[in-house]
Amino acid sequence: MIDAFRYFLPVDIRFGCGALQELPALLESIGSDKMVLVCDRFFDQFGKDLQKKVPAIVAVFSDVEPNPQLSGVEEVVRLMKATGASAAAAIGGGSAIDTAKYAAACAYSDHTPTAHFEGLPFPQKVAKIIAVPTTAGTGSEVTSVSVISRGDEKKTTHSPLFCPTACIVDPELTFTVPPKTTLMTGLDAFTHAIEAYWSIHHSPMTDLLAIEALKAIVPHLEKSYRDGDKDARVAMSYGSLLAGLAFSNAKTAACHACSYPLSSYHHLPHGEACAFTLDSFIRLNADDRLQTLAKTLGFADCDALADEIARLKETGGLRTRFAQLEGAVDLDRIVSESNVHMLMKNNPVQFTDAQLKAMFEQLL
């Protein structure tokens, strides 16, 4: 018997190589003739060139930090109000998309983004949001989550107001992503999918999406970052999108909970921070259900799957030990903040601080 479930997603999804060409028509269809474009620094010139082709782009903001800052949101909101823009479009990774989401939610507010960051509810009227991911990993183009930092204070906000109006997933935009970034974002997509699968909020619908995402990601991740194979990159974009659709409803869990202090105190990029504990949690969460998934993906068991993740991290040059990280290590603080994070409650296994510390001690 199939359990009852609910699945919700209000995003107009457009997928395919060359799909970015649909942007002008998309803007017209959602009734927006002015938008501010938010992009990663790497895409600054791309954004300016696009502005010449799309008159609706009235300003470009490209000063997005790897862990997006509230100051960036404030500048995008200023640009939107100054130009009368009714939409915020993001071209880039999760940092650009999260910035655009938060700015769109503040665009019609009488209060500052800082006031909303500190707890003031968002107005119900928000600007339109268009998300165009340039990495195969974020999933942010189909979620109602925005992660914004104020200095080292990182805050995850869930709100239906953050759901993009539409997203354009054009795999061609990932073709020039550097190998290491391809690996980090790919492992982030893998983490989204497997955490959606083992989340206590999983459903038959999210299971289907998570499994299909992993079937696309597992055989193509190494090929996409080692030699930039275009077919592999298309598969990774597809897998990342499916993973986003899975965790948008099932939510993420322990790996993401631990990623926040790792990013805040040791400045790990989000994907690398999630991957830092990924193989550890595959072993710790191993149950009959996860063992079946590992076999479905072509591995003997969860240990073999975890070994493959560890191998990918090592061969790809990702940091796997605290000794490789920036700054002094305070395990007690990392354990405490990880274990009280709201995402840890979604994990199928609940850990004591002592158990979590023992896991981290193996990574010293």
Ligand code: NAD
Given for the second form:
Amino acid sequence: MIDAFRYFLPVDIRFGCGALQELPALLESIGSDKMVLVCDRFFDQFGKDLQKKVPAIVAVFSDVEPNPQLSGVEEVVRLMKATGASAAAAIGGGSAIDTAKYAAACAYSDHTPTAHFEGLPFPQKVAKIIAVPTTAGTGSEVTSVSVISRGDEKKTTHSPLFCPTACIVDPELTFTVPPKTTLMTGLDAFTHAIEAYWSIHHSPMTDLLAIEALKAIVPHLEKSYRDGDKDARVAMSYGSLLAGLAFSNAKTAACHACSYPLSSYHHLPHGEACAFTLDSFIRLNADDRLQTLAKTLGFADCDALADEIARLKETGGLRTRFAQLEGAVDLDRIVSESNVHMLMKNNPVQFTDAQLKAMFEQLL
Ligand code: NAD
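Coords for the form predicted together with the named molecule, given the form predicted alone:
To see the whole picture, the full complex is given below, headed by that same chain.
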């Protein structure tokens, strides 16, 4: 018996090595004669060169920071309003894509991005969004999510208005990502897939996507960052896209809930923050369904899968203990903010503060 489900995805997806060549034609075909390009800093020159080829690009913003700030969104909105742009195209990691998504949602608003960040609903009319990911991790190119920070306040906003009109996933763009970032973003994709699988909102459709994502990610993650192996990087881009498609509908859970205070107070990049608790939650969420998944992925059980994640983090030089992090540790604040985070409700196991604190104490 297959459970009933709904699956929503309005994004035109183009995947493949060399697919980037389709970008000028895609930008010209979306019916927008003025657009702002939001570019990752690494692709600044690429953005300027693209602007020469695509007259519709009226401005380029490339001052995107990791864990992108509301001030960047404000600047993109200012550029869009000043030029009359009706689209925001992003080329970069999740930070560039999320900046473009949030700016597109504010482009026709009579209010400031700050007002929307503080809770004012977005107008129904939004600018078009084109996303070209250059990391294999966030899946932001296919999600209805944008993650923006104001100082240390990191906030996830969900809205169907954030769904890109189209995306181009060209794995070759990820070939220049440094090893440690490749590992962190790869673990972010892994976390999206496993959290979509164990989320209480999972469905037969999201299970299919999550399992296929993990089958692509598990055998290729280490090779992709350690050797920069091109086939492995292509598999990681594919796995990241599938994981995005899975969690866009199933949502994420405990690892992501805990990642917010870890990024805000200890300044961990997003993938490293998710990975910080990933092996712990694999052990704590280990029910029959998860044991079956671990076996499907070639592990004896959930403990063996968790051990493999711990090994990857350790050998890849990621931080695994609070003692290695910046900033004073306030476990009670981390526990309470994680446990009230909306994503924690999606976890298959609900924890008391004391249980969550006991888990974090193991990571001191
Ligand atoms: P990022 O966009 O912050 O980029 C990380 C670093 O990699 C930057 O220094 C960037 O310049 C560099 N970089 C990117 N592409 C490169 C390339 N091809 N070659 C060399 N360097 C490159 O990292 P990310 O992990 O892609 O995105 C993280 C952000 O995405 C976080 O803010 C996170 O919260 C958010 N996120 C959003 C969603 C969503 O659905 N919207 C999902 C997960 C995470």
